[in-house]
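A single chain, nothing else alongside it, follows as structure tokens in the form predicted alone.
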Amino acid sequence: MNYMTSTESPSKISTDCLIIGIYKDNNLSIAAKDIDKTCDGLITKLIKNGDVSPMLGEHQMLHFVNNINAKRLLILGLGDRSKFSINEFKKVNESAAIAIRNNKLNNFANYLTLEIKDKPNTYISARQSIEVILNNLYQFNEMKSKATDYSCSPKKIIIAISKKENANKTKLACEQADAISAGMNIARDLGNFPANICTPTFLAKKSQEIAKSYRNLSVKVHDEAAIKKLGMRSFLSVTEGSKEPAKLIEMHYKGAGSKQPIVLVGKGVTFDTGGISLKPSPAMDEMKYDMCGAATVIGTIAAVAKLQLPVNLTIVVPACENRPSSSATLPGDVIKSMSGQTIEILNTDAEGRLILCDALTYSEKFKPKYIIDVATLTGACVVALGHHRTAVMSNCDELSKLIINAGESSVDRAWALPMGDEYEAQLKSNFADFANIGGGGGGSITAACFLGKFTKNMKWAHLDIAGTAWISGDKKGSTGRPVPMLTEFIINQSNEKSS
């Protein structure tokens, strides 16, 4: 994709589609004022006649408007000017993408970027514009006999800026947005593949393919024999009931010499039946998304590699299936983890933490600056935060704040939940060092407390993405979150002068 900036007046720019907006109460955007003046009050007349709506997200496409050089004019409702912030900006850019995706456009010019008042507005508006539009042009056709591709396949996107001196900052924002969108697409593709295709072996092969695409990126895949030799009995207890072999995938991006790496650990349960503690049937098909933690960290390292950031990043993915069979782990079984700690498995559907704990122990050998695990871990997280924010739990306030701030900057938001002895006490077991589930409420927190038992020597955070990794209903599919937040966090880390 080619990204360009422009300070040219909207009426003069040559493009397949010019995107402008109008506010409520006959308030025109900066670009709309220019078009209205050039076209003898066209926009004002359209508003007066009710032919265009200023309501947020409403849109109208006009073709071959006189006195302007654009072939099409897309007018979007921006709602109330006083309430127009980054959230509204994202919504209208989503509407813009929906409006243009069935038009054959080689390029378009977005003048909505002049409307953001948040600081630094140039960077934020450009990056969010590209991310949102590319996100809404995404399609998953790999499993269809006949692809239903959108007509819009732009080769160039023009971003309006108010000053020429903002050009470099805007182009950087576009490059970062492009890489983040590519990483999100990888994560979404992996999440959207069905479990009969996206097996642990498939995840490993895709990781190897991705590694070949970028400099400074390598991959190592451990098979079950190697996993057993490492002493990862907790990890292997989850896959006992499946004929699909487990894989431990590690990818390394080297962009900063000998500096300490950041390590991301992603839960890769390619299908979760719950094991012997079988899940209910409704919506069980969505348990193919239980590997979205793995998809997220793979997408993130791809984005970082595409940007060639001056940072070292390692990802570790324990990948397996969780199925019931005559060989499956039983409730009440006690297993020894790689750390040597023993675990009473009271519920085989609390399996994500069983694979993550060994992956976290394994990751300590990389001596990480920070370690972050990412997992669709608990339904309790959805109850707590809905589908809006990723939950963050950490043994390091500094790390927690860095992640949450990255979520705010990337508009891929998170929220901190507490941890403490009062929650950890719920994991008490009469037969092992601790159990894999706690009693009573706070399920997301007790899950994090379980993982915290394996990360005491590291600055660690746990991201529960059960509410943000995918959506249900008519638009069912993987979201690619929180690739933007994690990539933003790593961009920020790469800008630091020392490790």
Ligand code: BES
Second form
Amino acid sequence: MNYMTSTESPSKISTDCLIIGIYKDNNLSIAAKDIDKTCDGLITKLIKNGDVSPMLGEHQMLHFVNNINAKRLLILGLGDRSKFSINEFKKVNESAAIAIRNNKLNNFANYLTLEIKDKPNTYISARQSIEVILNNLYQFNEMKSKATDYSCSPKKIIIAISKKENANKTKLACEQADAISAGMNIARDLGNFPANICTPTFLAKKSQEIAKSYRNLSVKVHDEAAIKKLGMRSFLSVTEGSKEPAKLIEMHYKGAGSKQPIVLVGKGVTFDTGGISLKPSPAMDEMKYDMCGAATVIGTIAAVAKLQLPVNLTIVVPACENRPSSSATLPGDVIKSMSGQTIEILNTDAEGRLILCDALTYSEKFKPKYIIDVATLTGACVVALGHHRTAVMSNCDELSKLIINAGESSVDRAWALPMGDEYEAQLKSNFADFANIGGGGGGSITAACFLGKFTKNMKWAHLDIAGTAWISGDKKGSTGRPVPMLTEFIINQSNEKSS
Ligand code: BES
Ligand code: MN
Ligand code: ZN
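Structure of the form predicted in complex with this ligand (previous: the form predicted alone):
Expanding to the full complex; the earlier chain stays at the top.
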């Protein structure tokens, strides 16, 4: 993809499609005013006749407009000017993506970026418009015998800027948006593949392919024998009932010499049946998404490697299936984790924490500056925060704030839930050091407290993405979240002089 910035007036820009907007109450955007002038009051006339709507997200494509150099003119409704901020901007760019796809555009010039007043405006608006548009052009056709004829991948995008001084910052934003979108696409593909294709072995192969395509990126895959040797009995207890071999995948991006790495750990349960504590049938297919933590961290390291950031980043992915069989772990079984702590498995469906705890213990050897695990861990998280925000739980306020701020600026938001002794006490077991489930409420928090028992020596945060990693219903599919938030976090880390 080729990205360009331009201070050219909208009527003069040469492009297949010029994108402008109109607000309610005959209120024209900067570019719409310009076009209205050069085109003899065209925009005002269209509004007066009701041929274009200023309602948020509505759009109208005009062809063969006189007096402009663009081949087409896309007019988008921006709603109330006073209410137009980043969320509305994203919504409008979604509509633009629909028009871009329906017209199979090869290139376009986006002048909506001039309308965002948040600071630093050009940076944020360029980032968001490219991310939103590329994200909405995404399609998953891998498993269809005939791909739908909707595919559209523009080759050139022009972003309008108000001042030449903003060009460099905006170009950087375009590059970052491009890398983040590529990372999201990797994460979305991995999530959308069904469990009969996306096995732990498949995840390992994909990681190897990705490692080959970027400089400074390497991969190491441990098989079951190696996992056993490491003493990861908790991880292995989950895969006991499955014929598919488990894998422990690690990837290392080295962009900053001997600096302490950031470590991301992603839950890679390629299908979660619940095991002997079997899940109910309705919507069980969605448990193919139970490896979205893994997909997120793989997508993030790909984005970071694409940007070649001056930072060290390691990802660790425990990958396996959770299935019942005659060899599956039974409720009440007690196992010893890699840390030496023993766990009573009261519910085999609380398996995510069982694979993550050993991966977290293993990751201590990298001496992480920060360690963050990412997991579709609890249904309770969806109850608490719905599908809008990722939950953050941490033993380090400074880290939790850095993550939440990265979520705000990348518009891929998160919200903190508390932790504490009173929640941790719910994990009490009569037969082992503790149980894998907490009686009583606060299921997302007790899950985090369980993981907290394995991260005492590290600055750690846990992200529960059960509500944000995929969408159900007729738009069912993986979202690629929270690749933007985590990449933003790593970008910020790479800008820190002292780290
Ligand atoms: N993968 C699920 C969590 C999940 C469920 C995510 C539904 C999104 C939608 C996880 O392994 C799980 O089964 N968690 C249990 C924990 C319980 C047994 C303590 C849950 O949330 O029901
Ligand atoms: Mn489960
Ligand atoms: Zn699960």
